[in-house]
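Single chain ahead, written as C-alpha cells, the form predicted alone.
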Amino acid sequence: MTERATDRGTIPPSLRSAISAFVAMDFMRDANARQAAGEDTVHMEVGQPGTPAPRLVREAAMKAIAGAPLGYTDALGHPGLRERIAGHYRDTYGLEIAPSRIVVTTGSSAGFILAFLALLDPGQGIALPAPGYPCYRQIARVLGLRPVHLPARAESRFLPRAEDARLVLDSGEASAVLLASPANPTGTMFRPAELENLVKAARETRSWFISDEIYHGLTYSGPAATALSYWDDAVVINSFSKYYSMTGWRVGWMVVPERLTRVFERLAQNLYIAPPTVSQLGAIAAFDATEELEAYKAAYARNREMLLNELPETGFGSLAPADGAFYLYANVAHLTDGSEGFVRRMLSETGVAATPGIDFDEAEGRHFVRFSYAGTFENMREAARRLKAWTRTA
C-alpha cells in the first residue's frame, strides 16, 4: 500500500487549493485582532461601508422574518427582486432588460464562480486587470483557468487600454476579458467610449466580456456606463454591498444573455440552491431607498476631498484618478520597496490599516499601497493625522 493510503496524516490538501490569501481580509483580521484587545485602530483596510443597511431594507427583512417560513426561491431569484433589478435598468441606464435575464446570486463572489463555469472550459485564459481585485485570479486559478494580466499604468490612467485587450483576445491567450468601472483598487473609471472600444475588442474577436459594474453608483464625476448599452452579450455583475450598503447580506445579480439563463440556472441550482432568502426580500426595498444612499455617497464624497487634499502632506500623495468607488491608491516606492511590511510597521506604529498592493498587483504592487475611505469622517480624518507624523518621523 503506498504512504498515502496507510499513514492518513500525510495526506496533502487539493493542488487547487495552493492558492494565496485575500491579503485585504488578512489585513481585516489583524486589525480586528488589535482592537480586540484595547488597542486603537482606524479601519482603511476592507472595502466595506461603514454604513448600516437602509434602514427600508432592514424592516423588510423583520417582516419577512416575523411573517411565513423562509423557504428557498428559485435558483435565479426571487421573481420580484429580479423584476426591481430589471426595472433599475430601464431607470438607471434606459435600457429594457428582461427579468427572464436577470441572476440573483449570493454576492458577486458567486457571480464570477458562476460566470467563470458557463463561459470557460478548464485550461482557457481569461484577461484580468493588473492592478485588479485578487479573487478574479484566485477564482480562475481554483477553476482550472489561466489568468493572463492585462497592464493598467498610470500612463493610461491606471485602466487598461482597448489595443492591449483585442492582441490578447486575437491571440487566442484569452478567450474572456473581465474589466471593472470603477475599479478596485484604483477608484478608476472608463469614459464611454473607452468602455465602448474594449467590449468592440471582445465582440469582434469573438470573446466574452464580463463587466464587474459592483460600484455603479458610487461615482464623483458623473455616472458609469454599462457594458450592456454596447453589448446585449455582455456579461455584467453587480452587487449590493457596495452602494447599497449590504455586504453581509450577502446578495448580488448578475445580466446574462436570453440563451443562458438555463445555463446559470443549472449550475447555481448544484452549486447554491439559491441566494439567501431574507436577503433577497430585504434587497427589493433597496431600490426605495435613495435618499438614504445618496447620503451614505456623500460621506463617502466628503471623505475623499478631505483625503485628497490631506494624504500629499503625509508622504502618500502620488494617487490613481479617485473618479469612483471608495478607494485612494498610492504610490509608495518613495517610500519602500516592500508594501506588505510596510503597511503591517504602519498598523503597528500608528494603527492604521490599510492594504498592501501585492493583493492587487503580483508583479507591481510592491510600491501601492489601497486605503478605503469608506468609514466616517472622524475616523479618516483621525488616520490622516496619524500618517502625517508618522512619515514625518519614519
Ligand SMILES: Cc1ncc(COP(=O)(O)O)c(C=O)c1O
Given for the second form:
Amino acid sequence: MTERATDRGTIPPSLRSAISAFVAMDFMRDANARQAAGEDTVHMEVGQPGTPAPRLVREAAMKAIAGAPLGYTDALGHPGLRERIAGHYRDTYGLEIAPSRIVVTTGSSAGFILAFLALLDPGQGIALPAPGYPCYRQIARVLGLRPVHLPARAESRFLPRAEDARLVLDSGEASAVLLASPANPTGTMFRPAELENLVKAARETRSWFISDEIYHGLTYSGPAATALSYWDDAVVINSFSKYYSMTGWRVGWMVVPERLTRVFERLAQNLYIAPPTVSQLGAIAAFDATEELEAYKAAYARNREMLLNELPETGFGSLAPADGAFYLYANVAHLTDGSEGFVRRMLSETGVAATPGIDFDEAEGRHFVRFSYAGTFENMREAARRLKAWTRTA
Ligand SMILES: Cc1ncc(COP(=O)(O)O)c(C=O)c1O
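What would the structure be for the form predicted in complex with this ligand, given that what you showed me was the form predicted alone?
After this comes the whole thing, all chains and molecules, with the earlier chain placed first.
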C-alpha cells in the first residue's frame, strides 16, 4: 500500500518532495542546538567560512541600505555587478565574456535550479560525481531528472574519469554532466588536460557541460581551470559564498551561452524576480577586496597544513588529495561501517561536528567522513586534539 493510501484523513505532500535531507545542514542544526544549550562545540560540518564578508563589501551594503530605495534589480542582475563579474573573467582567466552572458543568482543553489530547468526536461539523465555535492542529485530528483552517478573513487584521485562520462553521454543515459573542481567533499581538482577531456566528451556527444566553479580561488597548488577555456557553450556556476566569504548574502552567478540568456531571464523573472539587491550592491565591492580575501585563504592553508600533519595520528589519516576548497574527506572504513551513527557519536562524545559521507555518496559514503577546515586555527587545533584522544579510546 502506498503512503498516500495509508494516510487517510490527512492531505499528503507531493510525492516529488520526498527527497533526502541535506545531511550537512541537519548536522549544523544539531551542532548549533548543542552550542545554544551551552555545550562546547567545534564546527567542522558545514562548508562555510567563519569570517565575515570583506570590509569593503559590508561598507558598500551599509551605504546601499542608508541611501538607495533598494527595489528589484533586473532579473539577470544589477548591470554594475554583471560588468564586474565579466571583468573577473578577463583578469583571472584571460577570457572576454560579454556582461550580457552573466546571470546573477540567489547563491549558486539557484543557479542549479535555473540551469536544470533551462537545459533539461523531466526524465532526462544528468551525470553527477559520486561522491559529490548532495544537492545536485536532490535538485535533479525534485525536478524530475534522473541522476546518473559517475564514480570518483580513490583509484582516480577521487575525480570522475572522462571515459566514464563519455560512455553515459554517448549512450544517451545522460544528456548533461555536472562537475566541480575543486570538488566538494574531497577538495580534489582536475588538471587542465583532465578538465579539457571531460568538456570534450560533452561537446562531442552534444551534451551540456555544467561546471560548478564555486571553489575557484581556494586552491593550494596553482589555480583552477575554467571550463569556459575549452568550450564557449559550457554553463558555469559560481558564487560569492566561499572564496568571498559571503554565504549568508545569498548571491552567486552563472555564465551562459548568449543564445540562452533570454531563457534564463524568463525563468529568473518568474521564479524569484531578482536576486537580493543589497547583496548584489555589496558583491560589486568584493572584487576590490583581494588583500583581505587572500588573508582568509592563507588562514585556510594554515589549517589545512596543520590538519594534514595531525589527522594521521587521530585515525583519520586516509584522505583524498586536498588540492583546494576547505575540506578533508577521510576514509573511516577501519573505524565504522556506518558514517552517520559514527559522526553522531563523535559529536556527542567530543563536541566535534563533521558530516557523514552518506550525504555525498549513497553507495560508498558509509565509509567516509568530511571535515570542513574553514574555522579558526585555534578551533581546528582543538578539534585535532580531541579527535586524537577520542580515537585512542573509541
Ligand atoms: C560544490 C558546491 N556547490 C554549490 C554550493 C551552494 O552554495 P551557495 O548556494 O551558497 O552558492 C555548495 C555549498 O556548500 C557547494 O559545496
